[in-house]
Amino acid sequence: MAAKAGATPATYSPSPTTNKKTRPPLFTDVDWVRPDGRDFHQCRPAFLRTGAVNAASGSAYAEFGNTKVIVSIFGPRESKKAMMYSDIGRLNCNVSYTTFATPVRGQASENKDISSQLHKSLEGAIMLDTFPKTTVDVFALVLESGGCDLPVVISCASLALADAGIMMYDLVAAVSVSCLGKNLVIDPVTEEENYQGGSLMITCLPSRNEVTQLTITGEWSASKIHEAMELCLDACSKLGKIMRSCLKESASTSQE
């Protein structure tokens, strides 16, 4: 959703499903609720805006609950001479955290691993053959880490690439699910990630219904994987609509 004064952040919860009442055994409260009061299958409000960095070829800002990310795109520009000739373009991704992104300094996730996963998620969506011998640089900065950092970074980076005019097959939307006891919670916050028994993240091209990356950690049953994937894919589809709406509003604003 494009930035407007007083605008209410958009949500992209998956279609209503029957929530199981059994609470995770790691919580002892009888009426356990999520830290931010959401339902188990309800995503955080999403606020998106393009054109956040004037000096960049394209940029985007994303705010999902307390997770805040800004992404800048530079290029396509000529590849360094040291690189070998390539008929297709190159994609460089770098993810970093501000010193104040987490409550305790040095607690941020491994940047190299996140940068690699960002690259894998975006590479399949970009038409690299449209800019041979050149490089596109993606710089993502996590301003505040509030949970689900990687999915937010991926979605924000996809929006920034579109803002830069990079040819893509489709936008890339990313959503993750955590397993807490017998329950699946979508779009978890930091407190939930700290207690999760496993996590599943999907990045996909919503309008093409194609998955560009699937990441699973922990032990999952086949039925739980199926349920988690359905939740993520449905939420990705709705997030994709919000991302496209943001681009349309940005385009209409620039024309005025």
The other form holds:
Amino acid sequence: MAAKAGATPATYSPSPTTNKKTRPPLFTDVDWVRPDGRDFHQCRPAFLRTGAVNAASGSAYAEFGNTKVIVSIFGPRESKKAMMYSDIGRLNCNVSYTTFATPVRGQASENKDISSQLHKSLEGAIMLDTFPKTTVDVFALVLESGGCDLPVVISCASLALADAGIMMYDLVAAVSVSCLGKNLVIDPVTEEENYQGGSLMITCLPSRNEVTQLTITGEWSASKIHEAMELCLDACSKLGKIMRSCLKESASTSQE
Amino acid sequence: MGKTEVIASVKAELGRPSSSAPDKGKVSIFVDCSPTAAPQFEGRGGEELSMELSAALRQCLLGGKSGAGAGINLSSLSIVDGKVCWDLYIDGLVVSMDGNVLDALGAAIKAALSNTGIPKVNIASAATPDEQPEVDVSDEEFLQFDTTAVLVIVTLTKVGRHYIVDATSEEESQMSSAVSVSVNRQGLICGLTKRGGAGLDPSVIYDMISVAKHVSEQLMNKLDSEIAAAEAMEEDS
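What would the structure be for the form predicted in complex with the partner chain, rather than the form predicted alone?
In what comes next, the whole complex appears, and the chain from above leads the way.
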């Protein structure tokens, strides 16, 4: 060891590839253990809190394992004069990542894509005709990206909308499932997402049992899709209950 | 398809692979909605639609992160690991819009890819690992692109209580939601996006998926025969 430490810098050549290459895809094994010790069909424990931002009409903070998201709602506000009159309200969504959110500093600019997906998931749930001529702004900030970002953002945003008092048909719960080899893994972590063979993300309205958005990438057979959707819908209804209890809790504490 | 007309083109350029995937090439998909299609596409108007279409196409053609189920095999695009690879730029242009643009784009891209020839590349021996190896692009020999795995996109639009395939813009204006399914040759679903704000019952979605699989089989066979016919004509002329 002492000899190596004394070697001159010229002979020592660090190989930066070793970190990445020593992760063989062991996900084809059936009895592989997830990095945080969860079961394949077990979601991460959720920490939800409303009223995180005082200046906003409504806000929420969500923490699902390592993924931390804060969403604040401003509105209904007057629409810009440039926009035409419309007798239903407008929804404006914006998702941004902090520069320290990912392990490598600086996130690739997929923000517009995620913002439009958030918009599509929420517009089916909000009663837009209760606030004509005005705009509701949804601003989401991902503080730390630990996998499964978009579903967490969607769930947190619907919680914030409820906190702001915007009328909705139902809370929106979102869950995503990853396909690793032959296994279906729910609520994947960033590590699992990098090796996934396919992903399925569902946003649904739990009490109405309606799916507002469904996105599938990768290769799936019809039976796998059925299985994954059953799994997700089950998880969404449980998530819906957790969100409801969080709202009730904050409402009861504010009454005291 | 009907009155909807789209043009797709594929260009390949030499480039460096990204550091996170050194043995794969890069594919970039971009769709442009020109104002000739509809007046509201002038300036920034068509940007939202083109982004949505590009994202949906990217999802369908590139598959999961590990590359499973991808329509295009990215490792076939790499020349020298970590140094040189092919960058594929797939561009679509919507010329005339009468509904169901996504399906038309999917078919056009499949045809364009089957017509693509990647020129053969000779690599001069690299001096040291740090230098950029010299690449000699040959003008004569071409490698035909393998499109047997490229998929077909079918869009089902829900109007009222029924769903229709290949909607015209009149029908699309009445839609409550649309589901676009892309199916590959083995009958496996490679991508699914749902557009439109209305909620759908899960059983409806299962039903739509099976209908989409059925329709895509017919569409794929028809497309393949059309492409083969067009290529045969090209060789003759």
